[in-house]
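Only one chain is included here, represented as structure tokens and corresponding to the form predicted on its own.
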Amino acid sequence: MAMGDTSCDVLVAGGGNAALCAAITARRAGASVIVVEGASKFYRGGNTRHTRNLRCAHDEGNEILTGPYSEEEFWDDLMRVTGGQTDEDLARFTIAESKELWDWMTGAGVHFQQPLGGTLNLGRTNAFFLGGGRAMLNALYAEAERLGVDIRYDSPVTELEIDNGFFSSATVAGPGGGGYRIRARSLVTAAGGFEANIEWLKEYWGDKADNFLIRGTANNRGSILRLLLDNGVEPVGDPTQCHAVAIDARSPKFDGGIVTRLDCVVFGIVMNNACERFYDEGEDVWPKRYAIWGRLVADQPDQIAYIVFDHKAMGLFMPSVYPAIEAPSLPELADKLDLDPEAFERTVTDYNAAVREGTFNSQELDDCHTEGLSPPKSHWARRIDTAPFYAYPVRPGITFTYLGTRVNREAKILMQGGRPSANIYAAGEIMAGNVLGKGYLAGIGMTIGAVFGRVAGKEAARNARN
């Protein structure tokens, strides 16, 4: 070989969870890896950076979880948020293995907090890391550099050799420049949607994408996806799909993070540059609606809209890292959002007539709901009526997409017509969409990557030894 060649068991294409929990346990299995990484040790980990918590199945609670959640009621929680579009088999069995990520996150040198607060009401049914995801993603890479796993930032893939389903080897762009050939008897590829690549995005959501800011990393623009498709890997997934939230319209257009995202929507009300409401902000507890607002705020003209609330609701959520726009007055308020004062106190006054205050609850479905208002409210409908008045405003922050390669139990990638590959393994976002064939459960995506990341790195590191 070349200068610089290489070879190994199995090839890990990806640097986030679910490329670390398959490297770790090809390793742990006795194969030997080696991780590939696009972006810089700083930036390494996609969007598993910007993480806080891991939704798992357990029978019983303990010191984090305050509770047990069933197989069956993930289910249907999953139901709820998919409208069942979803493979059925493959959720199902994300679900039972998810079982196992507690003894195994903690045996990788991970740790959990007791969960937030705010309108996330998870502390039953998720476990939040301790420091949040970067933290997570520094134990596992500490428990891969121990176990010997050979780790490359800065490593883009750039070239794939297949062959009828049969994976070769992998050309990789090196830090230095130039570029150099990796060949493995297995391949494991966690490397993230296509959510960066606004040129991609505007395929499928025209010129609305040019006003999408960008949740997670800059890196993950789809090369490896786009090689998979391009080498007759079955796509899964609708395109415009994604898990997409509202975010704080004044974020950087990359990598603004979790902290970026509002959690106050159920304590007011949403309005587009219209001065129109357009969805039910109260529909259902936040971690089940979430990830609906930003498709919702897509759909507005210019891709904006402005979440209004009043003094009540102030420390019920996490804010945002920008702080609220404030003022005194309805008027005031509208006139600093550049938005029609007359409309937007009209609007604020006939949602405030159709309240039906009953008993607030801001950790349940209450019965405080509007009548006769389109749309309704449906829980924690309170008027707006107490000064001063505030406003964030929110576009859409694309977490990941989900189109992706359709696998199966084993993380095989299937070729089209549905033959599996000889040797090609998928986990994470690149694959989610299997799972979720719209709307997103809070830390599901992260179950997806720890599951199938697992099962990948085992039956690739076993087709290596075969």
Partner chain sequence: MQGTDIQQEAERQITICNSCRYCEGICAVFPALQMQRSFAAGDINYLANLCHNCGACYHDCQFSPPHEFAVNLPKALAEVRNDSYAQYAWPRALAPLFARNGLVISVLTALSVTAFFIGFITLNAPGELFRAHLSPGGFYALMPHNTMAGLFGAVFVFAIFAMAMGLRNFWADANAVNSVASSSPSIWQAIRDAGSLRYLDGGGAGCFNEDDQPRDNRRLYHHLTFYGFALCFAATTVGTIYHYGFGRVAPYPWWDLPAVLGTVGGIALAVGTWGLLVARSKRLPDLVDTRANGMAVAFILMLFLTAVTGLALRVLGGTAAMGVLLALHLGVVFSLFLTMPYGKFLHGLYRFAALCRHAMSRRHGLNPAPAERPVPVAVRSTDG
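Now show me the form predicted together with the partner chain, since the one above was the form predicted on its own.
Keep in mind that what follows is only the chain, not its partners or any molecules around it.
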């Protein structure tokens, strides 16, 4: 054994919601548990630090959840967003198990709150973490530490020793850089997707990926996923797919989080750097359309676009971290955006001429639309004619990737051909593609992570005992 080599019953790779649910459950079942988190303490938890709620089925409302949310309704919602791209058995299992999450989370010290401004529509179906995802993580980490889970930060896994589906040890790079091995009877992989791995994204997106912004931490590099796939694990989910929204182009490359999102597309027009519009900005209500705009912008030259609107639209949408770029006239605005002022003004003028204003109503599909314009703007079309004029530059912001490992109901990873691994489990984003093959449903990432984290922890501890 080299310096620092050690062993335990259950090794958990990753440090987010799923990892902590697994670690706590395994520890409570009596297993010795080591958690290796690749990130520093501050950045621990991957995408969990940017979450804010958990979708859970429940037969009755409570002091926070405003009404019942049946398993059947949850199932219908999932079918609607995935278009059926889900493993029905695992999905129904997830939904059924989600009923226990409220009590389990509360028991682990997590506090919930009523949704207030802007998210009231989720008050019945989703439990909001008091203080958001990082607060929830803090509670889970405190619980894990209290139980005696050995938590190691700045400790990415560099190698997994897997022989024919049987895991024996992991090589971990310690904070100092030196590697050591951890032998464990069971391995829980809960280390997320590969959205922060630009090189990997380039395999599917080419050089476009250089212009992608990553909404979560730089640590979501998919290293564990890569190691598993290289060891003959059966993949699930479309590797080319990712959840991508249009976020402020001035955002940091990584970890800009929620505050970089822009909800004003439906109130303006969106043009690329050739000053051409490229999609119907008012096709449907924003919650149903925001997730297509990352892909739309990714297909534009240099992966950049500009949301342009005027004084009338200011204040109709959520504020964001950077102020809108403002100018007293359209040519001056174009100048500030480094766009061709003539082409810019022509696009706005053409749009204005096509607008058929009706009764503007931001709360529903109204009758303000364009005629004879391609692409059209189907709703909320109002002339852009009232100074000052504003613009936000936007780029694709990648939230998560869909590629993962196939699992069964025991959260056990399936090897190619469908045979379950002997002692490797997966939970969270790394296997979410089993349930969520496409699209997104607010809070379901946390549902899948918590449900399969608990199952993985239980089964990994049981396996370690045998």
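The structure presented is a predicted model; accordingly, all values stated were derived computationally and were not measured. Between two forms, the rigid core is the largest collection of C-alphas that superpose within 1.5 Å. Numbering follows the first chain given and starts at 1.
Superposition on the rigid core between the two forms places the CA atom of residue 294 2 Å or more away from its counterpart. Put the two forms on the same core and the Cα of residue 216 is off by less than 2 Å between the two forms. Annotation: Cα of residue 172 displaced by less than 2 Å between the two forms, core superposition.
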